[in-house]
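So this first bit is one chain, no partners, the form predicted alone, shown in structure tokens.
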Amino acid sequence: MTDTLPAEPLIGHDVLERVLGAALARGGDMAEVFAEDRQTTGAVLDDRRIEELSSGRERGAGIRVVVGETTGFAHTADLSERGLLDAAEAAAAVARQGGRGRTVGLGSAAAAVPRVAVLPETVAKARKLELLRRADEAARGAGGAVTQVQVGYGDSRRRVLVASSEGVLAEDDQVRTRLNVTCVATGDTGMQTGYESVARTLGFELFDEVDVDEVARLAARRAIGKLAARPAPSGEVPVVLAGGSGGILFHEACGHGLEADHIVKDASVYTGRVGELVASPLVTLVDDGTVAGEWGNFAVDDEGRPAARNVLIENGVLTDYLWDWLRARKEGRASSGNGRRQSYQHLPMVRMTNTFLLAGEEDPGEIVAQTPRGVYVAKLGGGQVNTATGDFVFGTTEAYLIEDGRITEPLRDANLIGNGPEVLRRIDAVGTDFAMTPGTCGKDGQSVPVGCGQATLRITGVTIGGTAA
């Protein structure tokens, strides 16, 4: 791990206490300061040329005041005491009781240290650009059909500080690094695209663990393989999801419906169903922000609560929902560590972290062998879900026909159409080959990094929106 010393606090202890006191000067139930310092670096190589090389830094604080059911919020890029007091006064405008306020006392908290071996900010840009060129060469070397390659690199360091009138005082130092490769292959059937990425909550040591050339070759092979793809079947068929590839389906089709803001608004198919059997007994669904290295990992959430492992569905039975401070307060319970925000300019809301189905006991190869006919999905693309009904649509980006228990011909991209709770009930086999995949989750205009995962599993029937007769 890094021996980097903790950075200076974004805001001094005494200043935080005075700002929180000012935020409550008109009364109010709770005041909170969320400060952030984010540094980013990005680079893009396209058609063998560096098309983008950028770096940026953003600092600021958001101040929240809660009065009953009402929230006041203001943000500022000025981290001086005067700038923070002005934002506190603006946020406090929702409180009109004319209260005398109260003195806020904060305890001490350990300073955050980045949990990485090599801070990307200490790595020369030339080394980062060399990764792009290596990936480009490896992708083009996968076959003459590859006609276009785009490689992207990015890293970020996000320092956060959270303090509230409830005595919360917490810091975190989050470092993330990623690489993505997109390839276009051209043949008699036109152009096809393949994509692969690697993204971890790690420093530049990520590239000691990951073979950049293999990441690029995998993207190229996906594009080349689609040149010979046949139309996907249409109608309901058994679907086998490869380990790691289908986690996004359960994130979207099930995870969002278990977020407490949807639950308290009765806008989820899972409202009021704790204790009920909602899935196959083979399904245990977990959200866990503590999984080191995964894309949704952090030490504390954006309300200062420690990351936690939350079991949502256990052996098919719904056990709990995901909670932030605001929704948990209404229910008289603790937050589950799922209050997240895109930046200091946003209010926190209930969000997933790393969401995954636990592995089972089946051999992945046997799951395929015991499927006479169906579709094997090696990689899913994006999708969307209606949380009130659980209905979803997802695109496939790499899929194959299963015939007589064997994976055979590649299929053109198609859609999976179904219902989250119904899919959970139709899982009849779960493998041992658990894997995770990174993603970016969008909700109400905010995006945050998340991880998704599962082992190879079979769904007895999902509707494929293919074009084959």
Second form
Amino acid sequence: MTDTLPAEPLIGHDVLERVLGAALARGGDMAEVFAEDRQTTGAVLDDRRIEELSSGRERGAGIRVVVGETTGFAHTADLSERGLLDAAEAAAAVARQGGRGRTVGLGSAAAAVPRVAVLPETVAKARKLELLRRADEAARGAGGAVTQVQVGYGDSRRRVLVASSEGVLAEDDQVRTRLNVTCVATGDTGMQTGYESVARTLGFELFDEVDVDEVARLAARRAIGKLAARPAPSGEVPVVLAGGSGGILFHEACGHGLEADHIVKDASVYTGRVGELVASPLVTLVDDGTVAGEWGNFAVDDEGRPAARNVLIENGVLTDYLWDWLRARKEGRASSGNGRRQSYQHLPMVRMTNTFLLAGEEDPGEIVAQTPRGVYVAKLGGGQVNTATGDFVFGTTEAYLIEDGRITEPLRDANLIGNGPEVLRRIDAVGTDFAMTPGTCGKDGQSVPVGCGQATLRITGVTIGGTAA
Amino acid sequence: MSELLELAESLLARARGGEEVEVYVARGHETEVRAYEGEIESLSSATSAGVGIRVLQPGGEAGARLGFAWAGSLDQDVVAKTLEEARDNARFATPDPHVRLARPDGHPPADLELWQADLLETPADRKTGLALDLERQVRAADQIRQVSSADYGDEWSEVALASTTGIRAFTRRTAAYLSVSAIAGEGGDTQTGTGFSVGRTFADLDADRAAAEAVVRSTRMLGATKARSGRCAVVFDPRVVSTILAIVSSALSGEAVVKGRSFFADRVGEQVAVPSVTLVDDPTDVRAFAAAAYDGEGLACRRNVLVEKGELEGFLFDTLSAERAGTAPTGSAVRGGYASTPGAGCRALVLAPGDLDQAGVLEGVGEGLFVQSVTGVHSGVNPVSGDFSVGAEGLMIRGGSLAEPVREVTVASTLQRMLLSILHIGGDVEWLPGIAAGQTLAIGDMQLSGN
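Starting from the form predicted alone shown above, please give the structure in the form predicted together with its partner chain.
Okay, now the whole complex, with that chain kicking things off.
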């Protein structure tokens, strides 16, 4: 860790108290100020050139006022007292019945310092760009079939401050760094793409841990391998997901369905099922915002609540949902530390952090060996779920046939489709080779970084949407 | 001249010798109302503004270098720092003989009515009232168990673009929308459907229609089961077609073509679709949701024919991709706001309509699957390889009419093959939110995967 001194608070203590007081001047149950200062660097190498190096800066505050079941929200890029008071007044417009105002007193918060070794802002731009060139060379060196390479780099430092009339006063200083490689390979069968990324809640020390060349070669090998791929099968097949292949299965099959905003609106297949067996007894699912360095990690969530480890499914039994302040209040309980937002311009809602299946006891190789016929998915792409019906899809970006217990021919990309509770019941083997992967989760127009994790596992039957009969 | 354009222009004076500078300034305001069970669940109101600056520095024979920076503020000091930062970033770009900023090309901008001032005068009560009315209508319908969201939203935005290469563009627009998600239930069965309505002002919105759509789409799915796997004709609903066209459009971007990331590359003049397909991008059609007078580099938007009678005619170019391809820009630069740089893309893609309405298309197909919504488009459709595999729900088509509902299936093919297997193009063009219009479309011989 560096001896970084905490920066000046985004908004002074006395200003926060006056703004919260103004937000509640016409009544209301709760007022909150969320201030954010985000600096980003982005770089793109494409078609052998550093095409773009960009820097961005955004700061502002979002103010919400909750009156009964109604939330008023306004945001401003003006962090002066005048700007904040104007936003407070706009947010308070929902409290039109003219209740009694009150004054707000805040305690004190420990100033946040970034939990990283090397702040990206202290690293020369040229060093960041060197990574892109290395990745480009490594990808092109992986095979003559590689015809195009795009490498993206990004780092961000996000300072947040949350203060509310409930006495919350918290700060966080979140640093994230990522690198991604997309390759195109060309052959007689046309073009195929391969993708790989690394993304951690770390500073530039990420690249002491990660071999950029290997990330690039992996993306290249995925594209090249698919040139010889045959169409994926169609219909229901046994599927083995490799450890760290994406973990998006759980994110879609049940993660979203366990978010309390869907639960309280009866818009999830998991509503009212706590205590019931909703998955195979091999499934213990955890959401944990405290895992240092993972993509969905933070010290406090965007409502000022400390990150927490929450067990959602234990040995197949549903134990709890994910909560933010608003939905927890409705149920008379505490938030689980899952209130997140894309930026100060957005209202918080219930979001996952790092969501993962605990490892099992089987040897990953044995799981494949004991699958006579099926599909082996080495890498997943994105997915989507309808929480109300439980139907979800997730896409493959590297997959193979399993024949006689052996991984054989590569398959072209396809989506798999299933129903959450059904698929979770069909997991009959979980391996020991646990790994996490980063992702971006989109919900209701807001994107946040999340982590997903799992070991090798088998689903006895899931529908794969290829073009082969 | 607008205040925003003045701000953009004022910065150009700071360009150093030999340097080219482009300033993009935007500001806007959004209102969003969500209704739930007869109450206002949330009411958001917010103004935002920002600047994106590109600096191009001459680099001699090897070419010029481009740098970019942005900030979510129009504060003078912040904007000045942003210019410095863009200038510094330019030092690190690879010199490129093709890189340049747009120059005025004499093409006149279309005169489009995209600003409806009355939206700004509409009282908040009417907006919350409309959201509540929408929610009430859906909740009151038979077989509806829950309305998970019922939203009203509107926005106004202004964009100014000025460059040392002579670009001066100012546009402003208003937009309003309604959107509702319904959950239908019967016994243990749950199905969902959405409805929406979009326009440029409050009066354009049709809550009755949005509510009816959500109700029909969710209730007709009740009782849905998985279908049997097999090859069949698939009829896509206009909303789905709009989504698919938007993906096809990324293969028509000149940028994807010059970088070897499009399955259409090197195929100009070839028959890429059945002869009934004529595909046009025309942002000057005021009915298009993303209609615009100027593109993301300040050139006039124009009508571009991409496929005519099944033959590939050409691609969409911004200045950089046009230079690389040795052609002229088509006024097709798009950018995602002040925090991003322009790239080539479409705004208002539409297939020339056929003669049949949806019922006519279903009748023409006879037997097959009607798909009302798809999932996993981003994970299952690859505009580079053309591979296409999406989750689908809808209704079987039997004897030319909609029959039993179907869920948890996929439909798959390749985009190349789908374009050559189009059976019917509907005449029911709908200008949906997004970058492409929708209409009913029938495609033969796709793989349905289910049981």
